[in-house]
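In structure tokens, one chain follows: the form predicted on its own.
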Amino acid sequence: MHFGKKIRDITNIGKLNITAHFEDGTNTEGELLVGCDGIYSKTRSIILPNAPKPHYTKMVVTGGHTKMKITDKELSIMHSNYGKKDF
């Protein structure tokens, strides 16, 4: 894991290993690249240059889990709770 790095370029996309090139001149190689760089993601724009540009929706999403017993045996169902201005 690399924190505080700014991605400059990504090469070898679609091959076994991916190379991430950072603005500080360093590189790293691996089998999986996870870019956690927000709504204006440079990672996304390099990998998917023709994808629609994201826009801010003012929506904040959080998630969690619990150890409560689930009685519904349909495992493909996601349960959500909705409020007046949130869910």
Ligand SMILES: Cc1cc2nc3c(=O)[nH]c(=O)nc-3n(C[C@H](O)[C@H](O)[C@H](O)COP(=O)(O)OP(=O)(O)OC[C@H]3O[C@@H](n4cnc5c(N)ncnc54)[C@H](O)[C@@H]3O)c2cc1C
The other form holds:
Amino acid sequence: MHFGKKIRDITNIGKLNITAHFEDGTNTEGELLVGCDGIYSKTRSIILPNAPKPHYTKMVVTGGHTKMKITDKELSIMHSNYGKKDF
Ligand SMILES: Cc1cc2nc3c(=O)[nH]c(=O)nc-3n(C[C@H](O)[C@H](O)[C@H](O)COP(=O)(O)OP(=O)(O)OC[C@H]3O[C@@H](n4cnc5c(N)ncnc54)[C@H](O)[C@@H]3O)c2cc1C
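Got the form predicted on its own; could you also share the form predicted together with this ligand?
Next comes the full complex, and the chain you just saw is listed first.
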């Protein structure tokens, strides 16, 4: 396992020796590449260059604590409740 490597490019896609190239000039080969590099995934942009880009949906989340009972029945509002053991 190596830390601090940043993927720059992927070649041999669809072949048995898929190659990951890193920004430090090194590369590695394997039969399977798992791209789990987040919302701005470099892996996704290489494998699926025409995939939709992430965009801001204007969703806003705020949080707070109260001991009051929640009585708001507004359908457009989602309440997330934190308990001692559950969320
Ligand atoms: C403020 C905040 C609060 C959140 N709260 C919750 C919550 O309460 N519950 C919940 O379920 N979710 C929550 N989320 C969402 C959750 O954090 C994400 O959905 C989840 O982390 C996504 O996981 P991921 O593995 O896809 O990507 P990430 O966790 O983003 O991991 C991607 C990794 O890839 C690395 N990386 C990026 N580019 C490269 C590259 N070129 N080469 C190599 N590595 C790279 C990054 O450094 C990072 O380590 C929250 C998010 C935020 C921002």
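Keep in mind it's a predicted model, so treat the numbers as computed, not measured. Residue numbers count along the first chain shown, from 1. Only the largest set of C-alpha atoms that superpose within 1.5 Å between the two forms is called the rigid core.
S.K.: Is there a C-alpha shift of 2 Å or more at Gly30 between the two forms once the rigid core is superposed?
M.R.: No; that C-alpha moves by less than 2 Å between the two forms.
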